[in-house]
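In the form predicted alone, a lone chain appears below as structure tokens.
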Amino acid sequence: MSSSAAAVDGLCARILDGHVPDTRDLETLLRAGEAAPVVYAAAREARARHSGDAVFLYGFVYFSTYCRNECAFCFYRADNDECPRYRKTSDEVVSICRDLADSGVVLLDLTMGEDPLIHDDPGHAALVELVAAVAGETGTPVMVSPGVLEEPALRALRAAGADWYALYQETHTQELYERLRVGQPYAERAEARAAARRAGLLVEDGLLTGVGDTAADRARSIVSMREAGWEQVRVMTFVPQAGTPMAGTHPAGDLDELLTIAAMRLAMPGRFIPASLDVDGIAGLERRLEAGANVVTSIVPPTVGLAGVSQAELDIDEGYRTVHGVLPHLERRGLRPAGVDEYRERMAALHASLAGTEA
């Protein structure tokens, strides 16, 4: 059932006046229906107050598509023979990252499946060395998205130059989680994010919608991520993947994703919230920016053989998922790409806040 326009309008006004939305409030926003434009407008206002017109562009390097896990939703699950498999060498990754940094991205997201070749090494030396090489060669902030790691490895990554650790729960409703991330303990992922925080890394959590979740599930996730204090939060619409147990799922539209971006912005106005190019490609970017996102993720260079996650090929080799491809869309929305120095200032403030929390 959709929320009434009057209820949505009044709630948005109260939030902009300082009211902190609880779970019930968030469900109202997430069920806005035809009143969705009111929620988006409020989210843009909240973004403007905290980020101005700045948008942060993230390069994406999916350097290994091998994985030991059997996630029901993922194209790269271990037993799927229909997906592309590759491992990029360290030299290849550094070269790609150097070009991305030169193109204007402010962060390099080094992503992999839980590749047994890397995860079976107790010290994760290859991953640590890769992060050190990328950070040293590019001088650009680094995010690592390697799956679940224990605290010693996370501390080593931080020492090597990583700034961020991304590990998505997908949902904070445990029963739904268990259907999605088969055989992976719910608490283990939560503990890995907590360990990353102790190691001095900034943390990103995220959820997946269109997987049988409800507005109540998404509201619960938003509150959980806010209470944890993660510095970046995201949502993506599930794209059915060939060769997986969920291949026959009816594709969802993007309304739930857009309302979730907006609700996240209103609940956590100062956070980094991405608009991902990995769901609808460049065609979906402006809708996500209009919903309150202040980051563009999944910028992938063409012709170097990198895949996306939800969309392995969409808009990559055409060059649309590049800084050059993104800039006109920012300009049309009155937004600007932030530089790396501005991004470093934001990160420094977050690290200082994190150090204060630990103290």
The other form holds:
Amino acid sequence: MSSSAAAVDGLCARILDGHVPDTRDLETLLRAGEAAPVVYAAAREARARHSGDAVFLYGFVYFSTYCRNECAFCFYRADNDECPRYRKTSDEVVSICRDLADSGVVLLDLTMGEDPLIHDDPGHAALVELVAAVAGETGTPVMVSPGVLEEPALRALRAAGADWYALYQETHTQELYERLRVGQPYAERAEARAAARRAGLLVEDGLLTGVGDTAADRARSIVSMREAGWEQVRVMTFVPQAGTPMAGTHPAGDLDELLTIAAMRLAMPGRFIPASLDVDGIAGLERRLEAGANVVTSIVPPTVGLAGVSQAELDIDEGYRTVHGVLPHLERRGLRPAGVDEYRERMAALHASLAGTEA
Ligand code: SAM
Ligand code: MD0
Ligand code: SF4
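Structure of the form predicted in complex with S-adenosylmethionine, please, following the form predicted alone?
In what comes next, the whole complex appears, and the chain from above leads the way.
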């Protein structure tokens, strides 16, 4: 059932006046239905007040598609033999990252499946060395998305130059989580984010929608992420994958994702909130920016044999998922790409406030 337009309108006005939305308020926003444009407009206003017109462009390097896990939703789950596996060498990754940095991204997201070759090494030396090489050679901020790690490994990654740790809970409803991340303890995944923060990393959490989640589940996730204070928060629509248990799921449209982006922006106005090119490709970018996102993720260089996650190929070899491909869309929406110095300033302020000093 949709919320009434008057209720949505009044609630958005109160939030912009300083009211902090609770779970029920968030459900009202998430059920806005035809009143969705009102929520998007309020989210843009919140973004403009806290983040101006700056948008942060993130490069994405999925450097190993090997994985030991069996997430029901993922193309790269261990037992899927329909997906191509590759593992890039450190030299290949550094060279790709150099080109990405030159193209104008402000962050390099080094992502992998839970590749046993890396995870079975207690020191995670290959990953630590890779991060040191990429950070050292490019001088560009680095995010790692390696799956669950323990605190010593997270500390080593921070010391090697990583700024961010991305690890998405997917949902903060435990029973739904257990159907999605089969065999991976809920608490262990949540604890890895807490350990990353103790290790001095900035942290991203996120949720999936279109996986049997309700507005109540999404509202719970938003409140949980706000309470934890994660510096970046995201939502992505599940894209059904060949060869997986969820291959037959009816694909959701993007209304729930867009309303969740907007509700996250209204609940956490100052955070980094991505529009991922990995869900709908370049065609979906402006909708996500209009809903209040201020980061573009999953910028992937063409012709170097890299895959996306939920869209393994969409728009990659055509070169649309590039800085060059993204810029006209920012401009059309009155937004501008931030430079790396501006991004570093924002990160420094976040690091400083975590350390308990004034930013
Ligand atoms: N292996 C690491 C992990 O799971 O944390 C990092 C990479 S993993 C592929 C990154 C994220 O991609 C997952 O947390 C999930 O949110 C998203 N993802 C995976 N498969 C997806 C799909 N079919 N549709 C939408 N998002 C998906
Ligand atoms: C993205 N496909 O940003 C990437 C991925 C992992 N940190 C990011 C989910 O859309
Ligand atoms: Fe592996 Fe990550 Fe995919 Fe799960 S989501 S199967 S951990 S690559």
